[in-house]
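Given next, in structure tokens, is a single chain: the form predicted on its own.
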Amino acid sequence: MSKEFDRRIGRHAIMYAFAEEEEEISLTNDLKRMNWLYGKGKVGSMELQKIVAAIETSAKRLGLVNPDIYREMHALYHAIIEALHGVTRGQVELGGLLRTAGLRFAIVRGRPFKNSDEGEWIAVAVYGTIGAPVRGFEHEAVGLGINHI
């Protein structure tokens, strides 16, 4: 009998973003068995466009999206912005408000519904610190964005 996998794409993205190296093996094995694509990285900046660019570049380099297909890039962009809404508490701004962020991010692409006609979805999870650009003057934050491709 085959194992039924947890198909909550957002949960997988968040857990993957949180995961330390030793925890990743179990998480990525499940993603592989479901034929989902995934990747992660780190970024820090006072400039929001640098954070968006780092996540987009990582997704392209890891083959999670096809940069020549508009709907894939569009879905990724909206998932990133939605995730950053969570980190910035709805004010998607950093440097202009004298804030900086140091984030780990995870991107997961797959088919979260049993009915394959629902198509592919992409989730972006970001976790890290945000605050004043002074060490010790920041706090943890997390955000999640999910979009259909």
Contents of the next structure:
6 protein chains.
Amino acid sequence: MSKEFDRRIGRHAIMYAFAEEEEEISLTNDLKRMNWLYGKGKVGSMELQKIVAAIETSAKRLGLVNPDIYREMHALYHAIIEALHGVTRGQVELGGLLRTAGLRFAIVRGRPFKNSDEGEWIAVAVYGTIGAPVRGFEHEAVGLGINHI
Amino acid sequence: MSKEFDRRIGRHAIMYAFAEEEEEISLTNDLKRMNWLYGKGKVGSMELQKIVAAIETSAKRLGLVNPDIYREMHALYHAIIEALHGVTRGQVELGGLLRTAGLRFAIVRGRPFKNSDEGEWIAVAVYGTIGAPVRGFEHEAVGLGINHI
Amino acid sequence: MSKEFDRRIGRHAIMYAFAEEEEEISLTNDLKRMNWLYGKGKVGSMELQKIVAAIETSAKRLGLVNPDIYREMHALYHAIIEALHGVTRGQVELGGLLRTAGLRFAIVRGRPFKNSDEGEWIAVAVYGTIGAPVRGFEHEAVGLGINHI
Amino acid sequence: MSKEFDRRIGRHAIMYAFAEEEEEISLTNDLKRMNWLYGKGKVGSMELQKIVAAIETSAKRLGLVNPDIYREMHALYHAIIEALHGVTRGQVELGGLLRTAGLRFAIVRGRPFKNSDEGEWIAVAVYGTIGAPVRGFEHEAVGLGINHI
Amino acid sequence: MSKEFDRRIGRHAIMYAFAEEEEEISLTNDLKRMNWLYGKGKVGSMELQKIVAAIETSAKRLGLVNPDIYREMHALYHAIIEALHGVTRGQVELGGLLRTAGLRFAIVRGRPFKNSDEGEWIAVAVYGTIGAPVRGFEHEAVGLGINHI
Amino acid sequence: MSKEFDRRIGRHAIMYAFAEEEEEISLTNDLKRMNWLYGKGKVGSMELQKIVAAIETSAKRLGLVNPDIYREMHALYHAIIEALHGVTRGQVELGGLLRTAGLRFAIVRGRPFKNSDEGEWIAVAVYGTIGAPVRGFEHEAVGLGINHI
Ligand SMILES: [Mg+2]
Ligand SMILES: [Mg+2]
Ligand SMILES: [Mg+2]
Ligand SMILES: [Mg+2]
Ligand SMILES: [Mg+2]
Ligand SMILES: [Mg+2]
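For comparison with the form predicted on its own, provide the form predicted together with another copy of the chain.
Full complex below, order starting with the chain above.
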């Protein structure tokens, strides 16, 4: 008898963002079993728009969103911005506040609710470091944005 | 030859917040080996101040901070508020925006930097759901705040 | 030969929020022709959550959203909060900043994009006055929130 | 017997920002009758400061404010920034969040209160689209700022 | 030959807020010489609206603003809220973030610009402590808001 | 019998930021008596990061913080950003909102609490003008940030 799916899309996204290569396999097996879409990437910048762009580009290239449908890009965009609130904790800004971030991000698209009418949702998780533009003068930061898509 | 400590205090805090009872043992073994302090708790409320209070109270009761030293409470307070930015993603407010949150939190106090001059830091991780005051009408949220203590 | 539909859902919502009873007929005729859903209401309060609740309740009662589907309520909620940013212009708060608001709101649900894949969107428009809790010591405010639904 | 003036300066500003050329005549006739000053313009940019500058420049060139009096420019500036809160709905930022806006703006200067001691006020209305730097991947946005001048 | 007036209204307001009774005389002599209006008060609360109300009430009672003219109350209100940003440094909120403030405030109304066309301006200075609702667990905070009136 | 030390570190920092050269001597004598560290500087920019950098650089050069210890730079950084909230009063941004600032800043490091366990704290005070990039079209602004270090 199969264990029930763990539908916590945000937790999946965070765990996947945390995962080193070796750990990814078991995590993604679960997501595959559920037929959920997922992908990840890395980006470091003092310019927040480059971080937004990197996540959007990954999501498009990995087929997690349909780049021709604004509706999907709108859902993704707001999830990204919500995730970045957790990273920036106040002003959603990096270079203008003289700080930089080095981040891994994971995107998961799936059905976190049992009721099929709830449809698909997207989770964007971001994990990494934020701090001064000086090596090692940084601490960790995490963000999660979730939206219906 | 012993594996090197994983000093990522924020990641530890998030994993510990995520952990169900059975998973906690291996997580906390790592923290114990490093002589780091840790604790966790749960709180649900539409009033953000109750969430702040619950985390502060836990930290005091579990001996993670010295409740008689403002310096320590100040470090903790700012870490909590930073973590709540990730949960609220905009206005740091719950009931006033007609939303409620059910959260687990984990607090870890340790030395995330090899250089002993960097001293102790505190990480507050928060994970749970946020949404309308209607059962099931909620999605996940995560926050992490880190401060020197 | 029929005039093309005006698909500017936000403009429709604002105009409908502005409209006095006599003007509503021509506005809503356009919306009916497009098979778009619409509704309006009034609310005055120093408590922002009462304004959010009034808009949500109207949307449910008027059949503009399906109250049993979180996905729909989530779309509506974020549209409301976005609209309230225009009203509050800074901190999304009323009574805590010793101010009160008297607002009309209009909700329009339709298809603002020609491409049918873009699906349905929802617009929440809010118009009224904001100011001190003293009669006449207030000025106008407007907000608009738009989301895919 | 003449109809009473409609002193709702914010509504006038929004309607004037919405108006296409043909509709402007009747709107501005009302404003002229009241001896109110008004003007409008268009601006599109990913840089918020260009939008602020465009509105300030228009207001000066159209004689709506005295460019040699800081008091007037201060009143206008704060009205503009308040209006932009409605457009940006959170962080008052465009390019740094990888988004762009194409806006019409209208400025109205008049006496919204019957009591002549209340003096002149200024309303800045902004209407247009905001979204990704991709044609059509944008939705409407509105903002209104009102200040005593 | 008389020394020129020091027109720095904000600095005057801060100094006056700082001043103990004995120091007030020389400060207010300067303000009197310039025919500027001034007043001060104290307020402590976890509810921000009580702080706003206390400053407004003082300003009215001390004759610094005309309580029957919204224009004046509007100018004062925005100056107060701007000052409170300096005190709260992020979310403009006290009790909801489980913190309290004990503040002195000073209000100065005068002509900070030599050009008489610049008219009157108002400065609201706030100085005190903010922190946990525990005696001594607090640090200083300062805010200044300036507006044309 | 010696007068007791005035431990109000924030007030000291603001007074020192205000002080002209002649007034500085008595102010700094008090700070010297307490063995507190202090320093000051000036910076003007439309770019907020330049202001942050100028304060950080001053603090390092004047020996107020140890530039090799992230813990100290982290404490300073957050104190700076908190101080800038008082200057910007809303969005923590200058050029992007088409405004510029000319500021003096003072940094004081000392022991504001009698209890020696409370250790060292740092205060960053900022005072100057903010406004349009037009000479004289600006008003005063103040900010204060305090952190344990
Ligand atoms: Mg949501
Ligand atoms: Mg930090
Ligand atoms: Mg949007
Ligand atoms: Mg106002
Ligand atoms: Mg100003
Ligand atoms: Mg603090």
